[in-house]
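Below you'll find only one chain, the form predicted on its own, shown as C-alpha cells.
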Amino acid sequence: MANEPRKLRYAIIGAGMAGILAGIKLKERGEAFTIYEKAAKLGGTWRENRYPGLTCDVPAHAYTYSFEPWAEWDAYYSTGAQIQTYFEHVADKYEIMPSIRFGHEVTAAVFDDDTAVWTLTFGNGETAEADVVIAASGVLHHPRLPDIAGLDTFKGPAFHTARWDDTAPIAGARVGLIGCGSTGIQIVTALAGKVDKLVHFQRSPQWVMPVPQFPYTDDERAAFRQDPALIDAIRYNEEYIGAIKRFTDGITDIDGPQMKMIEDACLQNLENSIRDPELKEKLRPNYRAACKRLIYSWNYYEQVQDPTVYVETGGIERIEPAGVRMKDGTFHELDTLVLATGFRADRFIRPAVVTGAGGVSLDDFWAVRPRAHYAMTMPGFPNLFMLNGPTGPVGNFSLIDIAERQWEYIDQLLDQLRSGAARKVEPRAEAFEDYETRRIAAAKTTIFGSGCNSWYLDGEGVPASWPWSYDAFAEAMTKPVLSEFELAA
C-alpha cells in the first residue's frame, strides 16, 4: 500500500571506501544490506595498487571518515598500505565484514518494472535480488594499457602499476617507466638511487606543488589517542580547507588570482629546485596548472636529479625484446618495463551489463559519455544510486568527504522509498538534461578544458567533472530538489 513503511533490501557493489561507508550508514539504520566485492579483500584502489612510493596526496588525518578519526597514521601523508589498514580497521570496528560477499563480481543488473526489484547476476553464476542498488565501484580500477607497437615482445617483465610484479628485477636493474601522472612521479621518488638506471618516459611534464611531509612520533600518536581534538585541528586546519577552496575556485576561474597563486607556487618550485638547465626545461609544463591532476610532492624534484634517473621526453617508436626504441633512433636497454599509464576512467560499474526500466541499456545511455544527475542518479534507472559516480568533483581533496556528502543526499531520496511514499525514485528526464546542459557548458570553461589531454576528459573532449566550486557542491548535497525526481507509487 502507498505510504506504508517498507523494509528495503540493499545491494552495495564494491567494498572500497564508498561501499564501506554505505554499509556503515545502512547498518546504523538497522537496514538489510549485502556488499558484493569482486576481489578476495576489501579496499578498492588501495587494495589494487601496491607500487613503490604509493602515497595519498591528501593529508592522512583528512583522508578519514568524519565519524572515524584515526590516531595511528605514521606520517602527515600516508602510504597506500596504511590506508588499506585503516579501511580494514573501520570494517572490523563497525562489523561490516560479515555483510561482504567476496569473490562476487557483478556481471549484470536488471530492473523489473512490475516488481521494482533489481536482479544481480555474478560471475560465479549466482543471483541476488535487491530493492535498491548502491554502485560504489569507484573509478580507477580498470587499467589502461598503452597502444605501443611491440609491447608484447619485451622479454623482461612488463606490467601495469596496478598489477605490480614483486618478482621483477628492480634493485640494481635497468628499469623503464612509462607515464608521468601521480603514479609515475611517486615511483620515481621511490626507485631513484635504488636501480642501476631508471628511464622515465614522459609524454608531458607535470606541475608540481611543494608540500610538507613529516613522520608522527609515538608521543604524537599517543596524544592523538588521548585528545581527538588534536586530530580535528589537523584535518580541519584552516590552511588545508583554504587550499581546497582555492583549488576549486582556481579551476573554475582560470584567469583569477587563485589559479595564479597555484601556478606561481609550482613554477617557483621548479626554478628553485632543479639545478641543471636542460633538465629544468624538460620538466617545464607547456599547459595550464591543474589541467591535468596537480602533483603534490615533497621530494620529486630532488629524486629526479639523482644520477640513476634519466628523463626521456622523446617519442617512443616501438618496444623491442631488449628495450625501448625512440623515434630518433635512440635505444634504451631495459630489464623491467613499468606501465604507469592510468586507468579507464569511463567504466564505473561497467563491464557489468546494466538494464534499467523498459529495457534501457546503460551502455546506450552512456554511449556519448558517462553521465548522472549530480553524479548519483540517472533517468531510466530507478532505485540505482552511485557514490563518486560520473561528473562528480575531482581534484586534490578527499573523496571520502565527497562520498559522505553524497550519501546524505542519497539517504534523503531513500527516505521516499522507506516511507512508502514511492516505490521508484529516479530523476526526471528534463531535470537531468537541464543539469547536463548547464554542467557541460560550465565544464568547458574550467581549467580541465583549457587544452591539455587528461583522463578528466570524456570521448568528446568535455571535462567529465563537477564544474562549479566546492561550496556549490556542498550546498547542492544538503538536500535533493524533489521536484526534479519521479516518485512513482
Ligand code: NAP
Second form
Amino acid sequence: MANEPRKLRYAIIGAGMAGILAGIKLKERGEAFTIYEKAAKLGGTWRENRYPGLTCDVPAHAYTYSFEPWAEWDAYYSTGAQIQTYFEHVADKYEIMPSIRFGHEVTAAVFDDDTAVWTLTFGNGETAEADVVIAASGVLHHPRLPDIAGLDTFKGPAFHTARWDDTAPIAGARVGLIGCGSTGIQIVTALAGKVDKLVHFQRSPQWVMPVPQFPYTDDERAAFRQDPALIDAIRYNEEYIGAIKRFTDGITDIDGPQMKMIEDACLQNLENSIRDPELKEKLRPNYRAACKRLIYSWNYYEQVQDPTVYVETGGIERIEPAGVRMKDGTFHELDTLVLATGFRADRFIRPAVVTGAGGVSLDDFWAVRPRAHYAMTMPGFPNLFMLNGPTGPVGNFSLIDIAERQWEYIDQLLDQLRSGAARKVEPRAEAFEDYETRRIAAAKTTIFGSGCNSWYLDGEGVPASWPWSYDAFAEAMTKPVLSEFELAA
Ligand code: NAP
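Starting from the form predicted on its own shown above, please give the structure in the form predicted in complex with the ligand.
Okay, now the whole complex, with that chain kicking things off.
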C-alpha cells in the first residue's frame, strides 16, 4: 500500500569497491541486501588486475572510503595487491562477507511492472527477486584485444594484462608489450632491467606528470594508527587537493591556465628526464594533455631509458609465430607477448540482458551510447541504480569518492521507496533527455573531445563523461531534484 513504510529487498551486483560500499551503507540502516558476485573473490578491478608494476596512481590515503581510513599503507602510492587487502579488510570489518553470493554472475534482470519486482537470473541457473537493484558492476572489466592479424598464431604466451599469465617467461626473456595507457606504462616500469629485452609497441606517446613516491616506515604507520588526523593531513593535503582541482578545472577549461600548467609540467618532465634526443621525440605527445588519461609516474622516464627497453613507434604489420613484424619489415623476435590494449568501456552491467518496464531492453536504450540520468538512473528502468555507471566523472582522481557521492544521491531516492511515498522511481524521460542533450553538448568541449583516441569516447566519438566541474558534480550529488523523477505509487 502506498504511503506505508516498506522493507525493501536489495540486490547489489558486484562485490568490488562500489558494491562493498553499497553493502556497508545498507547494513548501517539495517536493510536486507545480497551482493551477487560472478567471481570467487571480492575486489573487482583489484582482484582481476595483477600485472607487474600495478600501482594505483591516486595516493593511497586518498584511495580509501572516507569513513574507513587505513594506517597500513606501504607507500604513498600503493600496490594493487595492497588495495585488494584493504577491500578484504573492510568487507571483514563491516561484516559484509556473509551477504556476498560468490559464483553468481547475473545473466538477466527483468522488471515486472505490476509487482515492481526485479527478477535476476544467474549463470548457475538460480534466480532471485529484489525490489531494488544496485548495479555496481564496474567499468573496465571486459578486456579489449587488438585487431592485429596473426595474433592467434603467436607460439609463446600472449595474454591481456587483466589475465596475467604467471607461467609466462618474463625474467631474462624477450617480451613484447603492446599498449601505452596507464597499464602499459606501469608494466614498463616493472619489467625494465628484469627482462632480456622489452619491446614496447607505442602507437601514441603519453603525457607524463612527475609525482613523488616514497615508502611509509613502521614508525609512520604506528603514528597513523595513533592519530588519524595524520592520515587526514595527507588525504586532504592542500597541494594534492589543489592538483585535483587544477586537473578537473582544466578538463572543462581547456585553454585556461590550469591546463597550461599541466602541459608545462609534463613537457618540462620530458625535457629534463630523457637524455637521448631520438627517444625524447618518440615520447613527445602530439595531442593535448589529459585528452587520454594523464600518466602520473615517478619512474617511467627513468625506466624507459634502461638498456633493456626499446620503444617501437612503427606500425605493426602482423603477428607471426615467433614475434611481431613491423610495416617497414623489421621483425621483433619474442618469447612472450603482453596485450595492454585496454577494455571495452561501453559494457557496464552487460552482457547481462536487462529488461525494464514494458519490456524495454537496455541494449536498445543504449543502442547509440550507454547513458543515464546523472550517470545513475534510466527512464524505463525503475528502481535500478548504478554506481560508477555511464557518463560519470572520469580522470585522475579517486572513483571511491565518486561512488560515495553517488550513494548519497541514490539513498535519497531510495527514501521515496522506503517511506512508501512511491513504489517505483525512475527519471522522467523529458528530464533525462534534457540532461543528456546538455551533457553531450558540454562533453564535446572538454579536453577528452580535443582530438585524440581514448576509452573516454563513446562509439560516436563523444566523451562519455561528466562534462562539468568536479564542484558541480559534488553539488549535484547532494540532493536529487525530485521533480525530475516519476514517483509512481
Ligand atoms: P587504455 O588506456 O585504453 O590504453 C590502451 C593502449 O593500447 C593505448 O596505448 C592504445 O593506443 C593501445 N592499443 C590498443 N589497440 C592497439 C593496437 N591495435 N595496436 C597498438 N596499440 C594499441 O588501457 P589501460 O592502459 O589498460 O588503461 C585503462 C584505464 O584503466 C586507465 O585509463 C585508467 O582509468 C585505468 N587504470 C588506472 C590505473 C591507476 O593507476 N589508477 C592503472 C592502470 C589502469 P592508442 O592510445 O593509440 O589508442
